[in-house]
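Next comes just one chain, in structure tokens: the form predicted alone.
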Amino acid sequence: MIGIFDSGVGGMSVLKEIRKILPDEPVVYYADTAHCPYGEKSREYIIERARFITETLMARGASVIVVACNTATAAAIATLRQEYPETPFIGMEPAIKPAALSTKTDVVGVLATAGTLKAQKYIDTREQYSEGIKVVEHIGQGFVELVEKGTLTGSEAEKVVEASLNPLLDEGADVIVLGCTHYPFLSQTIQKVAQTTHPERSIQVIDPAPAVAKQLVKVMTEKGLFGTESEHSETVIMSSSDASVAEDFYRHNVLNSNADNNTF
């Protein structure tokens, strides 16, 4: 079984990509909505939550765990790998490299949480791949809250997105890196705002979730973790608060015909 967790429902953007290429593997997803968002919380707090969730997922049978949260990856994945050496962990990678290769204006914009932007992992990646380009950053203020309540489009979402996106576009960014797994659910609104406020420029939005799904397949292949043909591709949704909220979000924004059997 594949275990996946995030501070809330945002990590379902990664679950969605995993389901596209692994439709037959059982999955258990944990939304830590009672403690969401992680962005402003301390490293110690996030490690404590990540440890608890890891043990919860392992108790449900997870043999590989995807930390589908940029902030939790930066704060806790090294600790998790040290404390649970028999369990492979796949984390989120800052997508600076593909953005640097794609930009035509030599300006890359990064939308992320405060926790991600100040993490050493992000800083190191930015320094490694930003030679010859300008990287501009902004916290996606209110983005996580929008996604958690399911407000992905419409005037409210556009107003919130515009406030954080436009400073990057005003600097000349033509590639936007989404540095939080919640943010891909706002991609449609991000594109709409960009086209409305800067119609002269084609904007590319980079979602790291597909790359994470491919890395999961690679790790599971190397470790021999694929299930037998007799197993069912159930998706179990768990939450630290009202699981029905996460279940509803999953049904409306992730569930598709590739998932045979879904239980909650």
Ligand code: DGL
Given for the second form:
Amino acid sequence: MIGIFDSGVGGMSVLKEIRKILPDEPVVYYADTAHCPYGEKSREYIIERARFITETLMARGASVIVVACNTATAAAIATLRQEYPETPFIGMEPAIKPAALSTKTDVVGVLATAGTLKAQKYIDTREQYSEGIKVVEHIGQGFVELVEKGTLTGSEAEKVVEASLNPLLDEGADVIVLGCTHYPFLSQTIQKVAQTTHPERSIQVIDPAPAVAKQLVKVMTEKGLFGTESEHSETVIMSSSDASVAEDFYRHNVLNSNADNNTF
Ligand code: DGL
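Return the form predicted together with D-glutamic acid of this protein as a structure block, the form predicted alone having already been given.
Full assembly next; the chain just shown is listed first.
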């Protein structure tokens, strides 16, 4: 069984990609809604939550864990790998490398949480791949809250998105890296705002979720973790708050969504 977790429903952008390429594997998803958002929390706090959730997912049968949260990956994945050496952990990488290859203006914009932007893991990735280009960053202020309440489009979402996106576009960014797993659910709004405020520029939005899903398949193949044919596809949604809210979000925005929220 594949275990996936995030501070809330954001990691479902990764679950969605996993379901596209592994439709039959059983999955248990944990939304840590009672402790959301992680973005401004301390590293110690996030490690404590990540440890508790890992044990909960393992008790439910998970043999591989996807940390479908950039903030938790940056804060806790090294500790989890050390403390649970038998369990493979797949984490989120800010997609600066593909962005650097795609930009035509030589300016890449990164939207992420405060926790991700200040983490050494992010700083190292940026150093490694940003030669010859300018990387500009902004916290997606209020984005997580919008997604958690299911407000993905409309004037409220556009206003919130515009306040954090426009500083990046004003600096010349033509590629926007989504460095938080909640943000792909706002991709449509991000594109709309970019087209309205900077109509002269075509903007590419990069979500690392498809690459993470591929990495999961690679690790599961290497470790021999694919189930037998008798197993049936099942998606269990757990939450530290009311699981029915996360289940509704899953039904509306993962199962019944025809729109591809991801890479444009
Ligand atoms: N979805 C998360 C991430 O990828 C966490 C957002 C938050 O809880 O602040 O960073």
